[in-house]
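Heads up, the chain below is alone and in the form predicted on its own; it's given as C-alpha cells.
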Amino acid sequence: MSRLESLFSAARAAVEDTEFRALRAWKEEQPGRHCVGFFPVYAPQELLWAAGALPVALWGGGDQVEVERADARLQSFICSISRSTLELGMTGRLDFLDGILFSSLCDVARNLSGVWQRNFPGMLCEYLHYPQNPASGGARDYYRGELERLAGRLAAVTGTEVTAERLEHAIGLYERQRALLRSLAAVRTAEPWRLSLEEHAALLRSCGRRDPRAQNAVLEELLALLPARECRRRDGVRVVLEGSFCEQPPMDLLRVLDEAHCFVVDSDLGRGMNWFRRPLARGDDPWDDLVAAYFESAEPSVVRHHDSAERSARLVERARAHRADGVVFCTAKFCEPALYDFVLHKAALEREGIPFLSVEFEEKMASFESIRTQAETFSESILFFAEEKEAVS
C-alpha cells in the first residue's frame, strides 16, 4: 500500500469506527483531556477547541450499527442519522463523551436534544440556539450571549475558562484546516479522477474525529502527494452534489456516482467541516470574529434559516462557476429540510435550463443498482445532448 492509499484508508477508518477506539485512545493519552460530540451540520468547533474539548463529529452510525434499543424512544420514520446516534449512546459507544451539543438544525434535532437529556442525564447536554432572524439589528449581540453562554458551561466541565487568546489560537487552527479543505476541493474540481468521491468524502467526515493539529499534517501531506499519483483522465459529466448538509450518503452510493461517470465538482457533503466558503475577518475581537463569519461567510443553508431565493440563486452560482453539466439531489429518507429545499431548487433549475436528477437514501441501504441506473442515464443523455447542440451548431 502506497503513502497515499494509507492515508485515505486511515482517513476511512475513522470515520467507520463505531467503537471510537482512536478517539478513546486519544483522551487517555493525556490526562485531562474531554470530548464534547456535536451534530455535524455545523457547530462552532473553535470554541469547543478553546475551551479544552475536542469536538467530535457525530455521523450516525451508518451500516455497521443495528437500531434497536433507540427505536423504543424514536418513531421510525425520521432520519437514519438520529435513530443511529441514539443506538450508539445507547449500546455505551459514545460513553467516552463528556457533553454533546445540538442545535436549531431541524424539528427532529430539537427534540432529540430533549430525549438525549432524558436518557442520559449525567452527560452534559447543551442546545445551541441559532439566530431564526439573521437580519434582526439584535441577531448579533444575541449569538454572542449564546456562544459566551456555552463557554461558561463547557468550562463548568472541562476546568476551562475560553480566553481570547484561546479563541484567537483555535480561530486560526480551523482556518487552516478549512484552507486546506478548499485546496483539496479545487483538486476534485480540477480533476475528478484524481482524487474519488469517496476518498473526498472520507477526508471531510475525518475532519470530525481527530485532534485538529494532526489532521491539518495529514491534508498537508496529502496535497503534497496527490499531483503526482499516478491516474487516468476520465471522460464524464460534471455535477453539484446537493442535499447532503447533515445525514451523509453511503460511501457505496459515492463510488456508484463516479463510476456511472457523474463527476462531482462541488458539494455540501461534511459542510459542517467547511461551513465557511471564505476566510474569516479577523479583528481585535476573536469572538466577534466568529460571530461575523457565521453570518458573512456561511454558506446559505435551509437549516441556518437564509431566504430561499437566496439558497437557490446560490445553487445556481455554485453550478456555473464549477463548470457544472448538473445537478444532482442527494436527500436522505425522511429529511424533511432537504426535501422542502428540493422543490425550491428544482424550479430556480428548470428556469435556467440545467438538468437535475433526485436520489434518496438512508444509512442502511444495501443495493444502490437503482441509482446506478438513474445516474447513469442521467450523464449520458446531458453528453448525448451536448453531442447533438454540437452537431447543429
The other form holds:
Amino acid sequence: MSRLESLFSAARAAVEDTEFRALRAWKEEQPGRHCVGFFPVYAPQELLWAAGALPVALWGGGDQVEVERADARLQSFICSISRSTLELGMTGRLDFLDGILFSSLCDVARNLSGVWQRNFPGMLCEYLHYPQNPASGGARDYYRGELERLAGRLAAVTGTEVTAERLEHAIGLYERQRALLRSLAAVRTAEPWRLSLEEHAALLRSCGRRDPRAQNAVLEELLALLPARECRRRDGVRVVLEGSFCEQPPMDLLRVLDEAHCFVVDSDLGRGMNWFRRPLARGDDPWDDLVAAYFESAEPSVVRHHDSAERSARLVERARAHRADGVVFCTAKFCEPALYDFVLHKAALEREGIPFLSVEFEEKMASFESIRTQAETFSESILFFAEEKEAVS
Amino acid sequence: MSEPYLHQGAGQRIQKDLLTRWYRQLEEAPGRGEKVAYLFISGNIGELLQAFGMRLVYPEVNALQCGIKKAAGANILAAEDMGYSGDVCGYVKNDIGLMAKGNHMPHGTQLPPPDLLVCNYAGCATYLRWFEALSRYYGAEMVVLDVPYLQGTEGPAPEQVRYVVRQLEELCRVCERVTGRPFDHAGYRRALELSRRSEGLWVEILQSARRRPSPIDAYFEAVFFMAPLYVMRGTPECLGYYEAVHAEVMERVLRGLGPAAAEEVRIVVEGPPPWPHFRAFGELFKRWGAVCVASTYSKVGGVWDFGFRHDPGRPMESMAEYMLGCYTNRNWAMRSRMIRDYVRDYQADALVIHSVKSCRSFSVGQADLREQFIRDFGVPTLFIESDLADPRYFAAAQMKNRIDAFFEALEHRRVTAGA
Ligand code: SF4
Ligand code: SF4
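For comparison with the form predicted on its own, produce the structure of the form predicted in complex with its partner chain.
Everything in the complex follows now, all chains and molecules, and the chain you saw is the first one.
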C-alpha cells in the first residue's frame, strides 16, 4: 500500500471504529488526558482543547451499529444519528468520554441532551445555545457568556482553566486545520478525480477523531503527496452537495456519486469541521475572536438562523464559484432542518436555472442502486442538455 | 339525580363567540389600516404587540382549527406538492398549504398577510424554519426573539432574562417603525394586569382537578379552555371569559359534577392531541371513565401553575421569564419533574403519553420518559403515537386496542390489589 493509501485507510479506520480504540489508547498514553464528545453540527473545538479535552466528533454509528437498546428511548421517526449515538452510549462504547456537548441545532439534538443526562448521570453533559438573533445587540454578550460557562464546566472535569494564552494557542491549531481542509477541498474542486469523495469525507470526519496536532501533520503530508498521485482525468458533471451538515451519508453513497460521474466539487459534508468560510479575524482577545467568528465568518447554515434568502443566495454563489453544473440535495431521513431548507433552496435554484437532484439516506441503508440510477440519469441529462446547448449556439 | 351534565357550557359558548370575533377583526384589519403581526403561541408576546395596535395571527391556531375542522389533510397535501417532505411538522405544512390555496380558513375567514413576522423562538426550533419560509413567501420582515433553552432545574438564569429583555426592547423599536405608533407603555402594563388576573383564574380552574371527582377534564376540555389565554391574553374579554369558566367550574364542584358519569380512572396526559381525530380519540378514554386531571399540552402556551404570573411592575422582565419558562423550552429534567408532581398532586392512577410525529420538540425524549415513569417511579404508563395535524397518522383500530389493553390491565391490577 502506498503512503497515500495508508493515510486514507487510517483516516477511514479512525472514523469507522465504533469501539474508539485509537482514542482510548490516546487517552491512556498520558495521564490527565481527557476526551469530550460533541454532537454535530458545530462546536467550538478550540475551547474544548484549551480546556484540556480532545474534542471528539460524534458521527453516529454508520452502518456498524444496530439500534436495539436506544430503540426503547427514541421513536422510529427520529434521524439515525440520534438513535445510533444513543445506542453507542447505552452499549458502553462512549464510556471513555469525560463529557458530551449538545447544542441548539434542532429540537432532536436539544431534547437528546436531556435523554443523555438522565441515562448517563455520571457524565458531564452540556448544552450550548447558539444565538439565533444575530441582529440583537445582546447576542454577542450572551454567546460569550455561554462559552465562558462551558469553559467553567469543562474545567471542573479536566482541571484546566481556559486562559487567554491557551485559547489563543488552540485557535491557532484549529485555524491551521481549517486552512488545510480548505486546501484539501480545493484539490477536489480543481480535480475531483485526484481525491475521491469517500477519501475526502473520511479525512474530514477523522478531524474529529484525532489529536489536532497529529491530524494537521497528516493533512500536510497528504497535501504534499496528492499532486504526484497517479490518476486519470475523468469526465462527469460538477455538483454541489447540500444537506449533509449533520448526519453523514454512508460512504457507499458517496462512492456511488463518484461512480455515476456526479463529481461533488463543494459540499456541506461535516459542516462543523468547515464551519467558517474564511480565516478568523484575530484581535487582542481570543474569546472575542471566537464570538465574532460565529457571527461574521460562519457559512450560512439552516441550523443557525440568519436571513434565509442569504442562505439560498450563498448556495447559488457556491455553485457558480465552483463552476458546478447542478446541486445534489443529500438529506438524512427525518432531518427536519434540511428538509425545510430544501424547499427554499429548490425555489432559488429553479429561478436560477440550476438543475438539482434530491436523495435521502439513512445510516443503515442497504441498497444504493436507486440512488445510482438517479445520479446517472441526473448527470446524463446535464451532459445531454449541455451538448444540445452547444449544438444550438 | 343531578341535572344532565353540560359538556362545556359557558366555556364553549363564550369561547366560540370570542374566536369568531377575533377572526372577524383579523379579516377587517387591512381595510382599517391596522398592521398585522404573525407570531407563535408558545411564549407569545401578545400584550406587547397589541400595545402597538397590531392585530395578531397565530398560524398554529389556524392549523389547529383546520385540523379539527378536517381541512388540514388537503392543506398538508398542497404543501407537499410544493416540495415539503412527509416527515416534517404538519402544522407548518398546514399553514403553507393554506397560504398556497389563498388563506381561506374553513369557517370562511380570509386571513390577512403579515406586516411583521415575530418569531418568538421559545421551545421549538421549527418556529425559525417556519417563519423563514413565510418571510420568503410573503416578502415580509421577520424578527426573531431568541429564547435560550433552560439549563439545570432552577428556571431562567439572569443572563437569559437579560438577553430576552434586550430583544424585547429592540422589538419595540421595530414595531414603532412598522406601525408608525409609539409604544403605549401604560397600555402594556394594563394588559399585563389583565393577564395576571386571567392567569390566576386559569390556575384555579386547572387545580380544581385535584378534587375527586374532578370537575373538569384537564385535557379534553382544558385544551379549549386555554385558547383565550393563549390568543387574546391581556384583554378584558379574556378576563371575562375566565371569570365565566371559573364560575361554571365552581358550580360543577358544588353539584359534584364531573366530565365522566363516574370517574373511574384519573390520568395525566403528556403530548398534544390528534386534532383531526379529536372526538374519536376522546371517546376511547371516555369509555373507560378515564378523566384527565392534569396535562402538559394545556400548558403549551405558558406554565402558570407553579406560581409564575405576568407582572405589570416588571413588564419586560416578567415577559422574558414567561417566554423562557414555556413548557417545551424546559429541559427534560424539568418536564419530567413537572409530570411527576402532577401524578402526585392530582392523585393520578396513570400517565398517558401521546407522541406526535410532527412535533419533535414535544416528542423526542417521551419514550425515555415512559421508561423512567415505569421503571423508576412505578407509574403505569401508556405510550401511543399518531399526529397532531396529519390525519394520515391516526390508526384508529390499533389505537383502540392499545388503550383498551392498558385500561383493562389497570383495572385488573386494581381488582387484584384490592382483593
Ligand atoms: S440529522 Fe438533522 S434532525 Fe437529526 S440531529 Fe442532525 S440536524 Fe437534527
Ligand atoms: S414542531 Fe411542534 S411546536 Fe413546533 S411548530 Fe410543529 S407542532 Fe408547533
